[in-house]
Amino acid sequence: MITTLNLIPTETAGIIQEITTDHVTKERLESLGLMSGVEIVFIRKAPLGSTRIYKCLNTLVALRNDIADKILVEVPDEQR
């Protein structure tokens, strides 16, 4: 199932399929390791809820919900 990154449940892994942000933001995300074909796991929400913490390539990354909404991921059916 393909969905956006901000909609996957806690402790769920997905494979990044596409990043649909502007060019500058996409380059910044790629420099952090977020690129097509890489596994990413939703760890938890930040205390105020406007950002979420993800684990990608053994690194924790905090992304705002509006950015996570523009990252398409494929989640295996058994993890839903």
Given for the second form:
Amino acid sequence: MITTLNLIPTETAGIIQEITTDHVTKERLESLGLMSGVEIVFIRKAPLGSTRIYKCLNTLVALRNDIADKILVEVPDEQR
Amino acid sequence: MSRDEDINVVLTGNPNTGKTSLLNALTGMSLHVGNWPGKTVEKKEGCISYKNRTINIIDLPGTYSITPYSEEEKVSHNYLMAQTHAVIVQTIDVNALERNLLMTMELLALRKKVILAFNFNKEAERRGIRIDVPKISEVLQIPVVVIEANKGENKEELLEEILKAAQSEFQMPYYLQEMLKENYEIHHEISIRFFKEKLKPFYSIEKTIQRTDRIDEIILNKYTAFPIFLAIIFLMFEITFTLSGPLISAIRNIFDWMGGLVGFLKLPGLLSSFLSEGLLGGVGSVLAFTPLIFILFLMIALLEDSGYLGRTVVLVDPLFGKLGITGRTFIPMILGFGCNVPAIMATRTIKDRRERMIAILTNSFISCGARLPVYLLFAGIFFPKHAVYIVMLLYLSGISITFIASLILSRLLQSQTQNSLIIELPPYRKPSMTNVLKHAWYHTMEFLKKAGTIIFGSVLIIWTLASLPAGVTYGSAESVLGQLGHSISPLFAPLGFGHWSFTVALIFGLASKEIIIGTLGTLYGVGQGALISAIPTHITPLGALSFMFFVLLYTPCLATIAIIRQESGSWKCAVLQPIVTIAIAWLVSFSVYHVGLLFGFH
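Having seen the form predicted on its own, can you show the form predicted together with its partner chain?
After this comes the whole thing, all chains and molecules, with the earlier chain placed first.
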């Protein structure tokens, strides 16, 4: 099923489908490896606030939810 | 390219890939740190000789991409475009090969001769990553050298490849032509597909033992994260001040002693005063800063190299997010407690231009180490039982005003892009002492060159104003500076410190804040000890409180103003910041004084 990145449960992997941020932000995400077709795993929440830490192309990336909710991911059904 | 020309090597790579270590290993002591001309981006270069060839090494800023959006990326992009024959060496963290190769593809699309330096191979091996390096090099059709940058391993091999590449022309790899979007651009998605189809068979992650994940479980844990964070920040300052304190006093004592020696020389009055107050005073106040700056940079380099710095950004980000900025502002902010000059230099780590400007402009509200002696003296005289609380009140007020100013500026300065937190958290690694020491050393040298000349220059100007017209006692009411103080002191009467001596001290404070106390001593013609009884004859306790607030908030020292000019790249900022801060200081001190009067204090 398709959802936004900020909604996937811990330790869950999804495949990025689409990024709907502004162009510059999208480029920045892309250069960090976040782009369609790439697998991303939600690792943990930051102790405070809406920031969550993801693993993508074997690196850790921290994003606030205001960005994560603009990233559409497909989560394979058997994982849910 | 002829046989004898210099070889230009451009070093590039993602952040945290060991680029600086490789640069240190290659250039040794020839490394020179400066700024890109007309830019606020750091430039490092070095020059070495290998097999009778001169090799110039230029270090580009660590970026994830050379698509020119940020100022650092623009610098990188423009420089690469101009360097048609240069050999590009890209450092690669093999743990994140797929991500790192995104930039390799961008470089190849620009028709650059690229050599890949694979770093952190042993770490990757421990993490269960298997890499067939010769195959990867073969498929990519570019040379790959396996290095361990921290230990300088395989440096020779890399230099050999550089020599080879310098002799040859760029060869377009067979796979690249059909991948190009425009003539010189490539889609990242196509690069990723290429990796999956062509390189994946030679790169496998078998087991995922991740030491970093286990450390993060404690470092970013709901319960332990903040106690650890506070302990580390506290330790950082504790170590900085404990180590630098005695060094600073020693330097001051040496210069005081030399100043005293000048007195024995029986020189003409003006020359003697120039030597002791001007020259030695100037050099002394510059040098006295250096231990503090060096140790602060050392601490920051340790935090950065260990991987913890990125975590602090994530920890404080929720608070900073409410102010319209991100956690990246945090490090420059805490450095400001030491000295605002390195703090403003450290804003280079903030990628977003708008956020960086906010950090540069608001940093001087953070109370630097030079202002503390003023608080200690005044609070000690007027509020001996509550001195600690008064000092804490001042520090907290400084922080609050920084936050309020950031909030206002973030509303004023609009941005087209969403300013949110996007940050890579690098793996935890043991910092390399050589790197950490070199980092601290180069930044201290940079401070000495930039700020040093300005502090020194301003001390000399103030010395001149305090010594003219000829024949007056240094800094007395009759000197140009004394007269200036007299004429503008009525402006400060509504704040509770209308006596001209405070005005003159504040003007001296523009050279460097810790001079304020010494100036009052000179003006009253008494030593440090007698100041305690001299000051209360000219000011009330409430006036003293108001004066402390003014010292906290008013125009930063000239070195800070110069660094604001350099790091913002804007004269407008360097002119407006001092004016706005003095206006804010006036308003706050006025409020403190008059609210105090209303409550019956005096």
